[in-house]
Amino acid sequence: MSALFRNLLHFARLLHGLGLDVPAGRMVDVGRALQNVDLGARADVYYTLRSLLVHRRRDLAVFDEAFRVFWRPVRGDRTQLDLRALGERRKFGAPEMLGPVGDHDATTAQAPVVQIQRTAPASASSQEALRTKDFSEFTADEILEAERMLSRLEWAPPSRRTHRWRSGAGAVLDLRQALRASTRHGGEPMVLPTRRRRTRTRPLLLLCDVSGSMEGYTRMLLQFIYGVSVGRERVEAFVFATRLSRLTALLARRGAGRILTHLARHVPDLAGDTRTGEAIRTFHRTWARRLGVRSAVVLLISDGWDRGDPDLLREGMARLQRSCHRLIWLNPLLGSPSYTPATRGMRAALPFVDDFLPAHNLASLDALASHLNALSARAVSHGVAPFSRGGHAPAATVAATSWN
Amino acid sequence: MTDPMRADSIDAVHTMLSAQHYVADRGLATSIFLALRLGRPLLLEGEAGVGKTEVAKALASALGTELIRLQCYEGLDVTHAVYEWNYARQLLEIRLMEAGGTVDRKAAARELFSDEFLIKRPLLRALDDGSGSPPVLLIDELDRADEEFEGYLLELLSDFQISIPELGTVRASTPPIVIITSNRTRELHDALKRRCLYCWIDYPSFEKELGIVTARVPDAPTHLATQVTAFVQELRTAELYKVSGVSETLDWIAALVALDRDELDAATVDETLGIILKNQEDLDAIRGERVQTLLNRAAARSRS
């Protein structure tokens, strides 16, 4: 038994090294459990260890492989090599990537190029000018300055009423409190305490286009995504071009400046074609139910230059709008006064968008933040999409349906 | 604890569930056996309709104990999960005391907040069962409840006691057999998962699903059962928003039996497809030519 237990401890340490969450003291349970199981039956030992040592589905495959390697019949050629290989693979795991959506062309996987022109550094007095300057025209120094300004963005995500109650200042009688208070007055309810619903922050979902046509905006938009997600719960971010990649874990680990370099390494379709419809479909199939978009505010950031199937995009957008609280499309091109959303992709998507807003300069992102802050905590009825343009607050609203 | 002892090996658990027409694989039987042996909660995760809830039902009737079910939803709170005071009766009691002229402040508080006026909800009932054998407590779809409830549950599962401010602490004499299910619409907290035994239930293989179908709908003709199972298995490989679970297979075959069909053909599938696919986009994608393709592939599968 002691030799077995020593091996079990080694196995537990191996699993821990592979990233499984094996709590201290769990091995005592394993010891107890194995006393009740036929140690000769490999399958029973396997299932016993699996029940106790794994509690996340994504760890099942790692566990299986570790079990196979560790508990295989002892032979002369037993080496540590396989284990190390297993550990290494785990350590350098890429961010969660989902494919295959569309075929991916290796030539499009080039590092992003931010257009850099050398000019005089931006002074503090030019901050106002910077606010309304299009991201794609930024110089290298202006980018740095803008990043500093973005990190100060005032941002209070919208909230919603939950089904939970808290006592005080509400319209509904708190019977429990009332009764307890009444015993103090011989059963006479002298005061009538009330209760009200609690509110909580809505989840925010960001889907950002990082295809070739968005190149001029990608850096600032990623900075924006980092800015709204850092230190906040319930923010999920994805990027897509031909396929969808989840960014959330990366955002939690890395500083904003390094995201772009990491993207270049891990997102093979960066600066590639755009297939929005397929990306949205992947999102629905793989992520939507796990992340729970039902009460979320969704920000879809793209210029609408779409090379995918417009029917797929239409279907995906319709579903996205039905399943979320509010669907907001941010289009950097909307900053230009002459822009009309006439591309195939944009025309397909627009009927399902609740707000169609620009995202080409700092002022527009500011306006977006205040727009979101103003969203009511109650549900909206999806219908005519308000439409606003220009680099200022969404005052001039036009019905998006006029382009249908 | 006499009854769970009957399940004294993995095989015994397996046989016990089979007698309840529940087809469990070795992994699930092992997890259930360990849950009974170690007195740990069992967390079952898996897609909707793979039979997670059924595990608890089958286990309760196999052990001959009560099944106490708590269906989770967002905003589930103490008054619905644990206990609530019966305010109407309390108010009435105050009036009665008044009429009898026996209102004494201390006595009133003591009497009003006694067991008599307590409405016991599932979690309290599971601790305070009264009957000798521990009940099976099913906490269904925990992922639907919010984090606050999960935190409360964590506390409950660690020492199986509930404190009621007005009354005192209720402690379980024999802890219930706890089964928690989750559809994974969100990840449960790791602290809770650590406390549990974990089992992921996948969609069954063709053989297993056929076994389930014949065990659950015994009056279905063998040929039809094979066809339906093979069709559903093929359907799960198609690109769909919502893949149909075993419960849908069972509904479908029961419907076909009720309609007196003994052969699955394209027309029959078309008429009844709504039983297994509950999503307009999926229905549109499968209806028509795809049905015949799937039928052909299903026929090939059941022959092999």
The other form holds:
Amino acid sequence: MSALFRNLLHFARLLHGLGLDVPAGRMVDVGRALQNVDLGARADVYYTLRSLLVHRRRDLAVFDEAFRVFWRPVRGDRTQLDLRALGERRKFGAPEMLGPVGDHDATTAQAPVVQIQRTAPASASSQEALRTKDFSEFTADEILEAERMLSRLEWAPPSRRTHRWRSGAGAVLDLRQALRASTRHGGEPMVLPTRRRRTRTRPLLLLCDVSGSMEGYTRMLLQFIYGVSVGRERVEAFVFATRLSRLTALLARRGAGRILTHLARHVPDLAGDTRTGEAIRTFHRTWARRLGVRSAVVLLISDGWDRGDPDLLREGMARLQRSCHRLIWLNPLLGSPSYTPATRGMRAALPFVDDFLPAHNLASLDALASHLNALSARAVSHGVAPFSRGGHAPAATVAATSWN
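Alt. form predicted alone, vs. the form predicted together with its partner chain above:
Just this one chain is shown here; partners and other molecules are left out.
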């Protein structure tokens, strides 16, 4: 590994600690881009890093300050210094203390040290405010606190009655047990035992969009998927951008915090375009029968910015709704008061969605947990639920208007 790439990794760590969203694997793209840039032109390096690492306007000031501190400013627009030697970690001082970097001469050694303050973790008194904050605005420490809060949610997917019977209090006479008991009383039916249907938890299928437009929500939604699936049977998780990738095995082996670092290796189209229809078609052709998730509760998580064929998406959503117990679309953009599902992908999918709910903050996921816990075990009529704008009504209340 070259010295330049090591320094870029240090710089990415610094940006992540300051609350910027630096996706896993993005530094590989940065390294490739810098191969086509004149490293002697500081402005070219700056704009290359900024275009690939900054995704939100409010992060520009933080990035500029971090770049100024980490990559030592020089006089003029060009320099003869080799930027591969810049950004080296100093051999003394606290990890949070970064001084001006560059040539290790006497002048630099005596230069004043610049401290970049990291955001303090959320305290217990600020947890209520954290519940209503949009995931895309979280700092690194707020993400850690939110993950702990999300891990405490109680998820109870609905159950269904099977064709098997079990002895116990019920409305149906258990003739086999009644005849067996009558032999102890000379053939007289002194006891009339009853039986009831066995129940089994419905399968839970999660389909999560990890395309470029969802980068601000990916980490928290992966934590949500992990919290729903850990310790439960018959839970299948998939992620998609341009194609579908199964995530179930990775969730079983690793905690949610380590999934993101390995996601780029398992999902080659991470942060790419969105092609929901093709992903759903791949699921039906490759995985549906193999996994046995018929009559499952399906959670499809996406912002609806689809680049694929709307007719293919419409066909896939119709087939998915016919085969599942409940089809719930979670859209992070639904938390905005001005949001309207006007994209062609959302217009094609909404007629086949049973519940259209937000998934942009902890409060919306808390409401989703209550909604899942309250779902009836009997069959429900399919029909799109009205959606809330900006959280003016609780998500569980909005969803309750659409199921029996």
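Under this definition, the rigid core comprises the largest set of C-alpha atoms superposing within 1.5 Å between the forms. Bear in mind that the values here come from a model prediction, so they are computed numbers and not experimental data. Positions refer to the first chain, counted from 1.
Core-superposed comparison between the two forms: the C-alpha position of residue 352 differs by less than 2 Å. Relative to the superposed rigid core, the position of the CA of residue 51 differs between the two forms by 2 Å or more. After superposing the rigid core, the Cα of residue 65 is displaced by 2 Å or more between the two forms. Once the rigid core is matched between the two forms, the CA atom of residue 36 is found 66.9 Å away.
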